[in-house]
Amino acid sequence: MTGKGPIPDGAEATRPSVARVYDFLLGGHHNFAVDREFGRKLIEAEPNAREIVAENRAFLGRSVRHQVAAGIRQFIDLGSGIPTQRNVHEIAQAADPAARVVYVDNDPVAVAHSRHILRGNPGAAVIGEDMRDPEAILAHPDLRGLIDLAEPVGLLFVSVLHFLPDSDDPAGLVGGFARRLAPGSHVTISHVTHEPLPGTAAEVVKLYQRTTNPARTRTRGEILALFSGFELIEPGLVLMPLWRPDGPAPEHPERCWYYAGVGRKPAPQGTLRPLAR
């Protein structure tokens, strides 16, 4: 790593990691060479990977500053990563100092550290789960002690499933945490697509196939499949710029390659709903 510090057991050290990679982009500390010279090659083949991924950890502020804006006080961020400044816990806890996080992630170097930088945080934990196993992850005690399911949870897939194939359901996956959440959990994502630039994207894509966790590129209509059982909220599922932007919108927001949205699971049809008073 940039840093001293021992490699924790079951880090792959050899080949890129996507949540070192992303460190990286960052300008974080928390990555070893094999990722730097893979972050270098992807800037070659698209010089605005750095502002991509400082507007998707935008995207996920804004996502966050609205979902406790609603009322929401409890997060599961999955596929967490290496966290880095402004990361979930301190968006919430900023705004409700009650708020919990729990993040997941099945990279070792991001557990080790996301445990690290949560020492004397009562309010967020980390977990090392992969998240293709919603029942392991929903089940387990550090989250468990944290969530509380019956109340409205904010579920964030934020640039994590493109690293899904189709044969491992993406949209089943989202949907199997969705049916375990409470009418008024939000669910937000974002997700690269190959529709505005796709020559850039299928260099990128290529590139990844050297990484611990190839990617692939969807549809804004396959992406919005993800979607199912939820409701979209204003402006519904976008270039991710134009997605609440906190200034005016991006004169070329194709320039960013990624559909991002949030939508909110709604009550049960025939559900009775108090008279306004």
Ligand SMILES: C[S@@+](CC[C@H](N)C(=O)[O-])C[C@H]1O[C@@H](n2cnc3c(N)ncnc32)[C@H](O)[C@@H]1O
Second form
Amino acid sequence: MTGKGPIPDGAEATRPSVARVYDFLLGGHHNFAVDREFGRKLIEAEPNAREIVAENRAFLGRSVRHQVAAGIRQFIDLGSGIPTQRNVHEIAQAADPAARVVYVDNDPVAVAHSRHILRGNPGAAVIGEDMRDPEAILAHPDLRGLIDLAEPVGLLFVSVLHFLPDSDDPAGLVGGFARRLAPGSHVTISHVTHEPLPGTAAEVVKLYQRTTNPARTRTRGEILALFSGFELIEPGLVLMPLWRPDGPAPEHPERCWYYAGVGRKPAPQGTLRPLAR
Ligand SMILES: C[S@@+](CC[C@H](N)C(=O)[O-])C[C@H]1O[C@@H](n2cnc3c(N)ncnc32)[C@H](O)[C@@H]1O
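Mind sharing the form predicted together with the named molecule? What's above is the form predicted on its own.
The complete assembly is shown below, putting the previous chain first.
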């Protein structure tokens, strides 16, 4: 790694890892030579790669701020990565120091680095689990120590579901979490799509076959289907820069070939109280 410290057990140093390549693109130091070499190839294929990952982090921030404003005080960030820029706990705890965040990743470098930066923060934890195992994640004692599953949760699948093939049933996974979470919980999804730039997307997907996590793109319709158990809030599923931008809408949102959206778990039917007269 370019940073200090030992290489954690289980870290594969011969093939690029998506967590470490992403860290390289964000300007972090928790990556190996093989990741940096791969990152440079990615930038050759998509010269906007660094801007796109920065846009993804910006979307994550906008979504968390929206959820905090909507009253959410606990978050589960699945495939959380190697946090190098403003993280979920920083944003949520800046709004309310009592906010709680659990990060989940199956990359040993991501887990070790997250553990390091979360030292001394009683409201945040990281667990090294595969996101495809909601039972293990939601039963984990470190999660149960922070997250009250009877209260709404902000569930985040940011730039991660495209690492799951259809055979892993990503919509079923999101739906499985939805069933276990309280009404009012939110889900945030950002996902790569080939629709605006098919040639570039195909080249990047081909490159990712060499990594520890091959990726695939999906159509808007396929990504929409991932919001299983949740109802999209405004503005729906849109090209990522168009999701509640902080400033004026960008002129070329299609250069960021991601769809992004936030969904809310509705109250079960029949539980609404009659309006007072
Ligand atoms: C592109 S990074 C995104 C990081 C962060 N969510 C963000 O958007 O800034 C994808 C992350 O998902 C993790 N990941 C991929 N497949 C996973 C799985 N099955 N279970 C847990 N984490 C996974 C990778 O290790 C990596 O850290």
